[in-house]
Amino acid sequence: MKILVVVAHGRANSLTRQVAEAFALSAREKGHEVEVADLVKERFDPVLTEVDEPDWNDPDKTYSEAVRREMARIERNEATVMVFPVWWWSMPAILKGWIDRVWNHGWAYGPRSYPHKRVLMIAIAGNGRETYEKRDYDKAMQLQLATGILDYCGVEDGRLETLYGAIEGNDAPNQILHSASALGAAF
């Protein structure tokens, strides 16, 4: 299969680019190919302008050369793993900057679906699972993210998947990463 692997993270060094690259490692072993995208090295431009704006109106609108590109990219491959650190109980804004631009009204959601039935995000959250839990975060997240983008559009094998604690210890990262490359042995 292959497999499209969206990371969103300033820092060359982040615990998000490592996940990203032991997911990627765990599941070109498994015989996968993979392609990273990795927005923040690439500079990618989250914001939405009125040419990449949806028009309802119009579902095959042509949209501009960045976002046909994007959309290409998403077109040969196969499958989509996002990876990002939560903040403020999401994504950071170049990833749902993305979202924003490339999935599209009348390409990823309206007349037609996202192009593909395989979709994970791959969350980093700094604190543990009882912190996110004690004030239903979690569900909010899987709310918003879950089901708000990948159910909506049309997404068949959609998840997110959190990997808690990232500052909860000197072993948690270790712990993060080998999360990360059993999701990757899974794929």
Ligand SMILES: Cc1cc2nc3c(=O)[nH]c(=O)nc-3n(C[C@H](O)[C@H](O)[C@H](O)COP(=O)(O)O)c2cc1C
Given for the second form:
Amino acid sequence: MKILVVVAHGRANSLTRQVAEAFALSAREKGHEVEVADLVKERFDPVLTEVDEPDWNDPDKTYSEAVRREMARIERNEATVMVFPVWWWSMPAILKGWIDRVWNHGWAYGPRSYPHKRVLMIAIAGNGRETYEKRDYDKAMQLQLATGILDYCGVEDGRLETLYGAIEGNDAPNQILHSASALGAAF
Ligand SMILES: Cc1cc2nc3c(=O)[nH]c(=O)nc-3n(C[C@H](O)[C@H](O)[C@H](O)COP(=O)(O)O)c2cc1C
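Hand over the structure of the form predicted in complex with this ligand; the form predicted on its own is what we had up.
Every component of the complex follows; first up is the chain already shown.
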């Protein structure tokens, strides 16, 4: 399968990038082809301007060239995996803007669905699972990201996997990288 791995972190040695690499390595070992979309390095502009605003009366609206390029990159792959740090109990703005602009009306929702049946979101959380459960942040993220975006766009096999405790706990980064490899091997 051809997998587009979308990474949303600007620091080269971030745990997020290491997770993306660990996922890609084991997915490739399994025989998948992996293409990486490195949003920060590519300086993707997350600001949605008028040209990319949906026209609710026209599902065939032609969006900007930048957006059409992203759509084409998705279309030449068969699955999407987004790897991002949890920032304020959600995804970083650059990834949110990528979805705002690219997962657009008429292409990802409305009369059509997102082109991939399989989409995995891998969120790397600084806090531990208990912190999330205490205030239902885990449920909030599932509802907003998995239901609100993936289900809404008709993704049949859509999933949000949160890897907890990047900052809390001594051993956590290793466990997170181990989980990332396991996700790649199981994909
Ligand atoms: C702006 C910002 C907001 C953050 N918000 C959260 C948060 O809401 N919940 C959480 O668990 N961690 C939060 N963190 C911690 C990151 O999730 C953590 O730094 C990241 O997952 C770990 O690795 P990396 O930055 O090296 O990839 C935040 C970090 C930053 C910089």
